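Single chain ahead, by itself, as structure tokens, in the form predicted alone.
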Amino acid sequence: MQSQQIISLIVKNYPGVLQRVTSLFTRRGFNIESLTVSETSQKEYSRMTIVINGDNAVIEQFISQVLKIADVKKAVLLPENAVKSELMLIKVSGDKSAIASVAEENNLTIKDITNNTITVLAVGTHEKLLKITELFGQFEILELVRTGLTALQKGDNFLIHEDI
């Protein structure tokens, strides 16, 4: 059974690593639903959070293949209960006081106000951001951008160690 899976990679932080990892997805016929990459607390490494649809057996096979890339230091399939979040900026036009009210009621941050638009920042789960998009649907949504999912293991489990 296919389901959304989250893979977390620790990779060397230099040009070309992203291309080598994503080309493996292409060769295997995977569609990447979401990909986030950023430097870790150790500047020589980056963390990639990759969301794809697939069954556990196929994902485990992919992880064993990705670990063969010299620049990939660690790779894990994150559990369903991982700490997950996404960021969205949404630019809307309409009744400014009503837009501000929706933002305030949902603990969102207004990042920009002009004569014609308000840009709001939302952070949360995929489901929360879908709900926020629906709430702002009563106004004219001019632009919307999302970062994609980023995630960490819960508790004392972590990927980046001094022994990498």
Given for the second form:
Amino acid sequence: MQSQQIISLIVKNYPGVLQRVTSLFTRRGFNIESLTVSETSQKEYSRMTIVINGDNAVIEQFISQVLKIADVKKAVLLPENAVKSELMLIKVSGDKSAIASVAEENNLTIKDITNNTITVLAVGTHEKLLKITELFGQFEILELVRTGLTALQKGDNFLIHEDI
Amino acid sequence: MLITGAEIITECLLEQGVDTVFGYPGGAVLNIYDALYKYSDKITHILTAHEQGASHAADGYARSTGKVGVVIATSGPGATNLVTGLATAYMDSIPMVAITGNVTNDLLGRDSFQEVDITGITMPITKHNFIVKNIADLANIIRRAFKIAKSGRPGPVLIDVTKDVTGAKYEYTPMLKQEIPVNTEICSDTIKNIQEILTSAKRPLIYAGGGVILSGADKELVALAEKLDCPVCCSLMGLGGIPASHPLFIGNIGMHGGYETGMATAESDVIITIGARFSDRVAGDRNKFRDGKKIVQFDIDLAEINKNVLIDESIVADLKISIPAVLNGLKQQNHKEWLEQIKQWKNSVVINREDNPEAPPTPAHIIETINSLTSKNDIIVTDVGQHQMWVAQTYKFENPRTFLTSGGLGTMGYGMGAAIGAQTANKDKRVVLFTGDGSFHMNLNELVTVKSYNLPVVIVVMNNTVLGMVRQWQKLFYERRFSQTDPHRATDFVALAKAFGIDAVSIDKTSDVESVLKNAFEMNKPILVDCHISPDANVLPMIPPGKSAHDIITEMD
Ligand SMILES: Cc1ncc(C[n+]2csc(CCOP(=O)(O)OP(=O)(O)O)c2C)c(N)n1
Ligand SMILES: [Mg+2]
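Could you drop in the structure for the form predicted together with the partner chain? We only have the form predicted alone so far.
After this comes the whole thing, all chains and molecules, with the earlier chain placed first.
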């Protein structure tokens, strides 16, 4: 069945490792929705969160291919119930007080106000951000940017152990 | 010991047991070449005419010995000339280490003279690559490169070293070459499941590939086949993994396999895939390939499982461990009727071969004659095209590492370099290169290397005057519109070889074949044999691309 899945990678942290992972997407035709990278609590490792479209076979193939990259230490399919979040900045123009009240009703932070624009920060799941985008659609959306999803497993499960 | 980066490289090569490297000098590797000069009593450097030739030579060295092949090239064009050789090795999982020089650290990223981002360029065609910008990292990176090249599924690794690193001095501490630990744990349930599938099979077929040769599991393969009383066919890369004379060997699988192997593939109920990867040349229609059968796969690379064809049960480990694990406790099977059926398929196709004494010789006649003039340890190298397929179909490979051919990438021009590498590593064996007029034109510059090092390679040009394989496809699928495959070239290969200082003879008619080849093989020095064959000889049978054995073509003009 075709679906969206989240895969977390623990990779060695050095320039070039991102290129190794992304070149796999184009070379083997994986359909990637988003990718985020950052350092982890351990400086030697970075963590990538990849949202990928595909059926089980595609996901399985992706994980085994990505594990062949010498500097990829772990690749794990996150379970359905993982803690997920994404960040969005959206710049809108229109009736300022109406914009501000939409922001307030949805617990969003206003980051910048000028004569013509308001820039709002929203944090949440992908679905939530889509809903918020829709809400602001009644005004004029000038610009919008999302970070892509980040995620962690719930509870006592974590990927960075000493044994990497 | 305080030594230069270049000397650290040579010392680390010695740590790894390297005694031969192939390469070509240039500005960015001057320091390395200076060290090679100093170490010339310990490391032999073979200078080729072109870095591509050097890369194929390192590959041929590796394929024929199982050791890691080493190639050295300068920055910029030297490095880019390695690209085809690396991709060729990558596709066939050949262990190689390529060392390139680069400009100094302060010149990197400034489009300096002869600067290219070779690690960026080769990322998708190497198993891994490194750029060394700090001399403190150098020794360990070289050690790691060798380890990556030969561990698990082997492959080429590139190390790009900046010129200031090779020139600087640093403390070097020798380290013994470390054995690579092999994972010996195999889940007992998997073994049981596989044994069950294997013993319940009525019409089993083993499909063996290059993995058998890479892991040295040829004896294990034969033992499994005999225990299962199971016919074995090989992919191009698997030839030699079971002796061609073995009664259970039934030939090549795939596009240019025999009718009987095509039928056996289609009609089998269990396919046991060993170190092979269901390329489109084998599983023409990968969605239909598994129709009505179970597939079991033995491979060292997890990513090969379910990649092209869905697998019922698999065992991911070194074949030298996984095959004995499955053999253990397996009952002797008997498949007399199935083997009889395959024999009948074989006998149902009669290939007419007219050996008219005055006519040009048939490819099979030439190859069979050479087969009888060589011994089973001798090494056969090919280029790419019809001649490659004729050799694969006709020559009887009895031993692993005796057939060197570019399978995955299909690199025309591979043969000359590979033959040089193989002959350098195997002084006591005969090396025969079968090339085509088209392929030979691509890298015939390496005749100079054959001559310089007096390598007694027998170069057999299967000269059909055409780019035969492409022309055959034009006959079949493009209504004989021979676009750019009949180039009417005027090269006189005999005169050409002589200009390089290499003896040469030619064969024009069938009646010449035995006598000319016999003399050529007796000379024991570099020699070229220009064999004039018909431009219209075809490679048959053929399963058209994307089709299965039921669509096999056995006749064409
Ligand atoms: C570097 C490269 N370029 C193009 C091809 C496509 N190709 C495959 S076979 C072939 C013809 C080979 O001609 P020749 O070496 O004369 O062999 P023949 O088929 O005539 O035996 C060509 C052009 C290739 N495999 N490799
Ligand atoms: Mg030709």
